[in-house]
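Just the one chain here, laid out as C-alpha cells, in the form predicted on its own.
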Amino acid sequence: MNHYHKRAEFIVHQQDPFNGGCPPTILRESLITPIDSFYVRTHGNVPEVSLNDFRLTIDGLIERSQAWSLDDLKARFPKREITATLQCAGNRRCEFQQAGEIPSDSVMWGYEGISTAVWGGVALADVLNAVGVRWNAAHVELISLDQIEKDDQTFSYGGSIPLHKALSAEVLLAYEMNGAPLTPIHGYPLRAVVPGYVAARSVKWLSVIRVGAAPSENFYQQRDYKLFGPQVSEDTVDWDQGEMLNEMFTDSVICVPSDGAQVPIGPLIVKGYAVPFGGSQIERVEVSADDGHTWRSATLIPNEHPWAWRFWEIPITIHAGEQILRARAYDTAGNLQPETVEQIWNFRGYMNNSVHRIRLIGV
C-alpha cells in the first residue's frame, strides 16, 4: 500500500487490484480531498506508461482521426478546472447485505467509495470539436491502458457516455488532480472526469476515444455496471435487460460519529454530506434524532461548486443508551432517497441510497 502513498487510515478492500479508503470521519474533514486519502477503484493492473510514448488515440465517427501526445494536448487547447466529486456505484454496498446476498467477489464498500478533487486538464467537448463529430454520432468510448483478465480473457477496461454528455462543459481529460500531476494509482498520465456520473464512466489510464453509433461492447458497460430490480437474481438476469448506470442517485451519508460508536450524552454537532442526482443540486438535508419520528432541517455549508458533494451538519442531543440517527436528502430535481435498502436492493450492489441510519450509544 505504501507503493500509493496512502495514509494510515485508508482501508485496504483489495490488494490486487487495489481498492479502498479512508473512512468517512476522515473524508468529512475537507471539502478537498487529499490525494493521499482519496479512494481508489481498479479492476485490473496500474499501467506504467512512458510520457514519451503515450499517445490519446481519437477515432470513430469523426472527420479526423488523430493520435496526440499529452504535450499536444495541452499546446492545442486551453487548460480547465473543475472541482468534481467521484463516486463508486458500489459505494454503500455493504448495506445490501441486510437484504440479500450479494456476489462474494464484490468490493464490499462502507461509505468510503467518494472522494472530491480539484481536475485540471482540457475539455472533451473542445477535443471533438477539433476533430469533428460526425451527424450519426451517439456515444463516447472511452478506453483505458489497463489490463483485465476475466473469463479466461485479457482486455482494457472501458465504458461509454452519451455524446450531449461528452459535449457538456464540466466533462474534462484531466492530467492534474488538486494541482499536481495525475499518480499512477490515480490514472497518469491522462483520465476522464465525467461530473454527475457514477465514476465507472471517469475511465483512467485513457488511451482512446472512439466515437460510436451506439454504446461501448467494453464488458463493463454491457455486463457490469448495469442496475437491475430487487427481483433479478444472479441466476435469473438477462444482461440485456439492465439500466446501464450513468448520473449518480441523490444520496446523504452520516460522517460523524461513525455507526456504532459510544458518544458522551448532552449536545453533538452531527455533520455528512450529500450527493444530489447528475447535475442538480442538493436542495436540503433532514436529520432524524429519534429514528425517524420527527426530522430537522441540517445546514448545508456554503460550496460554489456545482459538481462536488455539499457537506451539511445539524446540533443533536444525545440520550443515555441506544439512540438511530437518520439522515435524507432531497435536490432540486425532486428526487427523494428510498426509505429502505429492502425497495432497492439488487444482486449487484449498485447505487444504494436509502435513507442512511446510523447506530449510536450514549455513555
Ligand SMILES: Nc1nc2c(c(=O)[nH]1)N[C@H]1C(S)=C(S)[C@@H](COP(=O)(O)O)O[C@H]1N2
The other form holds:
Amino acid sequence: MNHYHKRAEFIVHQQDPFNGGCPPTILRESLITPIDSFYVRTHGNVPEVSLNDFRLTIDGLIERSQAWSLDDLKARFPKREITATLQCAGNRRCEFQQAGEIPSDSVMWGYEGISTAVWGGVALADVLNAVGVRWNAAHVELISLDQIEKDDQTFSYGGSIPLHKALSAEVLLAYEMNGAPLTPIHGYPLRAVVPGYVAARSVKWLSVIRVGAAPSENFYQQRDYKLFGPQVSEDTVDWDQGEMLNEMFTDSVICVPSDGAQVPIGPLIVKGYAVPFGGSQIERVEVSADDGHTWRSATLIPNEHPWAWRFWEIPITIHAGEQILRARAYDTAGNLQPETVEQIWNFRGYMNNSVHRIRLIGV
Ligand SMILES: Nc1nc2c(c(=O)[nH]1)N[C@H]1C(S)=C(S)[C@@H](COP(=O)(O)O)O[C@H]1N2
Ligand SMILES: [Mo]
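Could you give the coordinates for the form predicted in complex with the ligand, as opposed to the form predicted on its own above?
Everything in the complex follows now, all chains and molecules, and the chain you saw is the first one.
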C-alpha cells in the first residue's frame, strides 16, 4: 500500500520521495486521468500547508509586490479551466538503457510518467497583468514551499518560464484538479500548470512568483532538466552548456497491448496516446505491424482540448509467433520522432521520443 490514495495497480518507483504512475493499459482508458491514477513525480517532501497561513507572494520586476491568500486570488481573478496533459521529461527513460548507462539514482520510468487532468484556477497572465510587469522582465520564476536536501544543502524546488509563455492564456495557477481541491501530493493548495512544457516547470506547493530578467538560478533550472548530446557524461558535463528544457517533444506510445504481451492470433485493436511539440497539434500517427516495413495511419480520436494528449487506435492482424509493432507521430509544426534511441541518448535520460516499439507474441 502507498500513502497517497493511488489505486492498487499504481507502479511505485520510489516510496520516499514518492514517485510512480499507472500501467499504460489503465492510463489509456480515459482521456481525463482519475486522480488515483495520475502519475507522481516529487523530489523532496510533501509540505503540509494550512490555508490560514498560506500566502502567494509576487515580487521582482513588477510595479506592486503582493502577498495574497487563496481566497484573495479567488476573489480577485476569474476562474479558468483547462484540460492539460503533464508529462515528466524522464518519461520513457528506461528505454535509454539499451543505448548506454543512466545514473542509478534516476527514476526508471517506463511510459507511465504522463497523465491528463482538468485544472481549475486563475490565469498567471491575469495575475501578472494586475501587478504590472516592468519593461525589462523576461522570465517568471516559480518557487515552492517544499524542502529538498541535496549535497548538504536544503532548498526549495523551483524553475522559471519565459515571460511570453507566462503571459499565454493556458498557463494556470491551479487550486483544483478534476473538480476537487488539489491533493497534498499534487501540490495543495496551489500549483503552476504550464501546458505544453515539460512538467518540471509545473511547480507544486507554489509559494513565490518572482519576475526577473534572467532564468531562475534554482538547481532544477540550472543543474537539472537540461539536454545534452550523447558524448556528454555525468563526469564531463559542463552544466552551463546544456539547453534548458521547455516544450515537450512530439511523441507517440503504444499502450494497449502492453510490451511483451501474449495475444490471440486474429484481429486486434491497438491503442495509444500521442503528444505534439508544445503548442502544436498531432497531425497523424502511423503504426507498423511488421517491424517498420509498412505503415498505416491510425484513427485519431477527436477531442476538443488543444493542450491534452491525443488518443489513437488502429485495427491490426496478429499472426502466430513474435511480431514487432511500432508507432510514430507527426505534428503540425513539422516535427516527427527520431528512429532510434541511440540518436538522442543523453546521460540524464530526458525527452525520449524515439519511435516506440513493442514486441508481441501471437498465440
Ligand atoms: N515543488 C515541486 N514541484 C514539482 C516537482 C517537485 O519535486 N517539487 N516535480 C516536478 C516534476 S519533475 C514533475 S514531472 C511534475 C509532476 O507533477 P505530479 O506529481 O502532479 O504528476 O511536478 C513538478 N513540480
Ligand atoms: Mo518530471
